[in-house]
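One chain follows as structure tokens, the form predicted alone.
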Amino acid sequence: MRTIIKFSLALLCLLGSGPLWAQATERQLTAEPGITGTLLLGALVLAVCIVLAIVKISAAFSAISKKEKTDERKELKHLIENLDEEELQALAGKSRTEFSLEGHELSGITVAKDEKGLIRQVENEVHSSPMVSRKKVAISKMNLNPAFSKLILAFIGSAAFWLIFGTLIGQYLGMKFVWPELDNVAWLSFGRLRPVHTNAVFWGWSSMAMLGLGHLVVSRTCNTAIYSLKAGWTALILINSSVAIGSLLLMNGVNNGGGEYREYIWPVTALFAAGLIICLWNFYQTIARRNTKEIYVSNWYILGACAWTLVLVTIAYLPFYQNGLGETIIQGYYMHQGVGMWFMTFTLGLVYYFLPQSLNKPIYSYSLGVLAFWTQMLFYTLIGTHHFVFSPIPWSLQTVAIVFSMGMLIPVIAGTTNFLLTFRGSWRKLKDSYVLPFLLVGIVFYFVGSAQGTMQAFRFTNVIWHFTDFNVAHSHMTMYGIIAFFLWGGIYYLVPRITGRAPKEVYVGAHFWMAFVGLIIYMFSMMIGGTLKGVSWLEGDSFIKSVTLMAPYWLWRAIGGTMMFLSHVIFCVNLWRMSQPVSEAPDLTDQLILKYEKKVLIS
């Protein structure tokens, strides 16, 4: 273990300042638990990066070793093919008609046909691309009720608009922070653009994402329609106009003061719990009238998320104690639960619905995901303060949310292992599979991510990482590594159910990979840059210097960003090509059976 620590410690030092490393990695360092914790975890991460990338690259080879075999018999077939009688003859021994055959013995004389959809996929000879795995075929329809095809696919569309718009702002952040003279326009600042990048991406995007999905979820787990279309619509058209809204507020520089996640002003908030209140009345409307005996544990968790987020946003703006110290309690406590007990948990609960579908076998342990569930809403309501250690708050406050922290290791195991125990026996479906590759980066972040909060909440971590760019890397590490691709999933696998169209295959391979490998660019840059802040900042060295120290890490954050950016322009393409009318392009699973018919005719 010390010598996996002292390699680990050693690529820092060469990737980053080594000698300003050095003066702070044996000493101290390698022997706190946090600091070997993340690096472990780190480690985890491009481990599963790794692994994936063999798989492709072994993928490919395999591939071209096929196609060059494929090419012989061909050349064979050709070869025999066009031998004339007497060659023939010498090379079997024998009379060609005492093999002739009339091409019909096992089939007869009738054209095959296949009436009752049985045939599924039909392999084509030449895949165009053996680094993108090749899908089955398996897009059945759902018979949803059409209008309410709509309003999914509306909440969906509204969320792919807040992803391009929120991340664009992102993006042209992180280029600011390599060329800060970029502009010098009031409302392009950096202070005002900021907050409109994460509530758009917060509110606008994921929320929306989750709603959507969480309406067909609930609908299905409860084997009844949704309780309100009409309510859908309303709440649709109310969380749109409060992050449009809010967007403009915060340009011109209209907001609700420092509060980090909370910058709208009550009005605009106002507007998004409106439409919070209609879908989770809608939900639990739904769930009252289901025709299933049991409440699957999705529904548990997307009522909990929506119900907890309600009071979250109340105790935030009210405005009795917005003051001093207990505005910095409230902002601990409204910040982490916003993440945990609204996008954590919903997509939790997205997640318990979308990979036992995706695998087509029930989850592993429904007992594992109670005990997730509820061990979530006792040990994520007192750890915000965590990200407040060592500041003029109650000493026994700090140490709870520290305490809490390490509780939350149970909901994040169970949930993990449950998770991971339900893949058992299926692995191989992920080659097969559009969703399932973002569904398993998302559990692995889910647990990463989750577990190195819990080693930043320790004191000598905190006082490292505190005010650093690591807690840029852990809340993308969070909020994009489990949350996104676990919308993701859940969106490639629902849409083309929807619409009966399914993406190109190397476009989703595009949107994964680049998505994947932006986000570790970008997770490390800021983890290693911020880590070598945070200690020159122990060691007595100026503000400055941490600031040019950080110059090629944020470079490289900012080619991170690109690239998890453009894979956002190819979900969005991948997201129009699903959402086409089938009047437009046919069945892919209809194209295919009649690809192999006119293949029979032919024959």
The other form holds:
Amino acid sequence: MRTIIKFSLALLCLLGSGPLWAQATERQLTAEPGITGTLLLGALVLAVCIVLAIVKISAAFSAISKKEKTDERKELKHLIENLDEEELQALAGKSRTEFSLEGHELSGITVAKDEKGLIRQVENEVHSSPMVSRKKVAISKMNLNPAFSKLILAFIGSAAFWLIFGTLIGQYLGMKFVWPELDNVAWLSFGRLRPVHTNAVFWGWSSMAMLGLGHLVVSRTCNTAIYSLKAGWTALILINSSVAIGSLLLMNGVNNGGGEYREYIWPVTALFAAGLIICLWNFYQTIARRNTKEIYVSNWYILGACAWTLVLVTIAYLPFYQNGLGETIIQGYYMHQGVGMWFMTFTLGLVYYFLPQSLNKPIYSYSLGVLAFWTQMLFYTLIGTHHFVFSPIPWSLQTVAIVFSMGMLIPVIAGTTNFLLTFRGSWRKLKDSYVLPFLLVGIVFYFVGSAQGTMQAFRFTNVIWHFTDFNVAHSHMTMYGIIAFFLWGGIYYLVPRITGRAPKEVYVGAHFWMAFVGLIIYMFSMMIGGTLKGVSWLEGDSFIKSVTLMAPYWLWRAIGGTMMFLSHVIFCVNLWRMSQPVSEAPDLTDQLILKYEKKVLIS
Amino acid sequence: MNFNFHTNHRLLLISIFVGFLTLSLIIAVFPAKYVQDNNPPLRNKEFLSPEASQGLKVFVAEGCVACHTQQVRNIATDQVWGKRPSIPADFADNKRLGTWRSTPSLLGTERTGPDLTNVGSRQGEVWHYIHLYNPRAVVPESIMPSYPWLFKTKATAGPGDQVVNVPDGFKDKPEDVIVATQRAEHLVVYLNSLKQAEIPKISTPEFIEYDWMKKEDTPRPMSAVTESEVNQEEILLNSLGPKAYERQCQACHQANGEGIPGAFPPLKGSLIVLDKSPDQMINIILNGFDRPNEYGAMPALGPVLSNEQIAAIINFERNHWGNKAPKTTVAHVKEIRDKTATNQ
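Beyond the form predicted alone, can we have the form predicted in complex with the partner chain?
What follows is the whole complex; the chain from before opens it.
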């Protein structure tokens, strides 16, 4: 009991009540680097949330005051315009009213040359809603082959479908912790649906979105068309059918063996792997035909992710070394690399394209990106076993995993530094749209989620946190905080540039804030509850106590989860809006430019 | 030959492929193969019967591994789940489930429900059936799903039917007869087969107890001047009793000591519990008890509980819910344990 109080005190410290810190250290729990570090990382997320909120709110306020000023001016103008002759004369004196301007005193009578369309294209739009920050309206469309655009949109559309499907199930599962008797239908039971949720958001949502954006990034950074559109469509169909068939089988109780993220039986995973082989081949052929001299670093990550995942899946499903504890060693390796080598690596490749693009400047350091790439391969591969600390697998293997979990800090710090220094000097752009806030939150969680994972690998923290809901917090910080936010950043950057239609900024903002705040509620409720659960086990309480004490935290998780799910619905609305065809009325500026260009060409 | 990763895409792809494959072989495949080949199953561990193997398939299909671990870690916290930490040989007979499915991941990563390493020594068959039909019928606070699709509702039980005595509030109509399907029977056989095998003491790994994990609030023995030695023991047992009962007995006999009619006998007002001599009660706890056609069989808890825990539980049960009977001592429990051990 005493430890619980102390832990609650320590968690209060996290929320800023510093002086309590000293009292909470009797058992030296907070003096443990793993715990202190995690508390600081949690505080960092809150701080970033607050700073971003301040930036957005101050932008809204300055929009309001700007509007007030223009309103004042308008009023004055209106007043002057409506003065009658007498008042005007009284105001200006007779001599001045008699004088009139010709209109070309300053400019002269020759027509201004505007060869680059600088004057004609000036935008004068004034936003009237103070809730929406000013954004750049003039998004220039990328000139993509329409068939290629269609492929990318199909990938992103499939991803959105799996996002809704997978998180609806996740939300339903979260509610089952609060109301275990929600239903008594076999194929909706917790044990069967849990893998449906994880696999649908992994192989459906995240993978589809990554591959969709990946096709574009490879093609753009190689400055050439994608090698085969047909291959892209084939991969799309294979992967979609893999997730669809896999989900149905799981609901019907066909499970490969319960190992996390490899619950699909091998024929279903083979469909996914086939799709992946096709993508790798397609990317590789595109890179081989590149019109640039060097292979841009994004392509390193994308090639790496595809190649590594194929190795990984093959090792995970081959049977020759998987009897007894052999299976456990492979499971630790697989579940960690599934996240690290596929989602994390691929998404980092995307960030190396989308971050510089949306900031309109090059990445801070190319070499740092390459360093992060090789260290990612070295360290990430070796740490899978940290999911089985204190288990019967060899102690030495556990130690190797813990040591290299520390090593993971190298690629993480290299990546984070690189991204933040790319941001440097452009922080004001955060106000302009939601693409950058999405990417920034992804960067913050990349650091926080990964560093927190390192701390969670320590033996000490394993005693308290292993087997508890803390794991669930960690996996959502990473797969949601990092991967999903990066992907949304990329999608909101890209889709308007494909279709020429931007979503309403207020809806993008609603998506961003509901997802972000929902995630914060989710992760803190699971972190605090998980800690209390671990302490309850440590105290030797009966097991059922550790179930009942979780009740409020599971409720908060369901609340955070609901916000996250609703934000996905808004995301789909935005996506739908962006994909609507642009109104057919011809753009005047475009026509003028066309005419001008023709004239130049003819003459 | 161009050895620049930045310009030679073939070299780049081959390097990252070979690099990762090499690391994977070193860190995963070779250790897995080594562990698989060098840990034969324990000699005294019973292999899964054909029914239990079928039960394991139900266990995997229903996704039980999502919430239940099957590993006793070598830290003191896990002592409640087994007498010794799990060792690789415990899992040696865990093999591929067939052409379509891999080796099941039984060790697990989440403990939303209790660990199942030793559940076969803790809970009896009757309890499992009721608990699977609706966990809240035996553990009101439980959040485990119900598995009604593993059971059938009938008007009258046929010959050979495994009837489940579900309390009235938990079935649609009081006159319904709940009968286990074959899948449920297999699953329960599997759960009952989960018992930690004995291994020689010399090869048993120790539980690690870090300094900061040591309990603060275990009552320290009073000084000899103020209290006699008997009283010291009594104080210790009194503090152990409620916790031990909650952990070990409550799932069947319930918090109010009234049991579940037709499944688990009441302890409140029980003649055995209130008997002046605690010998029969000690015997039942040590060696189990079965009175067919009346209640579910009680598992033998001798291998699971220490003499202190048994004495504490007996003293608690004999002086709770209005029960009043003389207390017993650790020495007496030990005496009976030794006696029954030599008889066998």
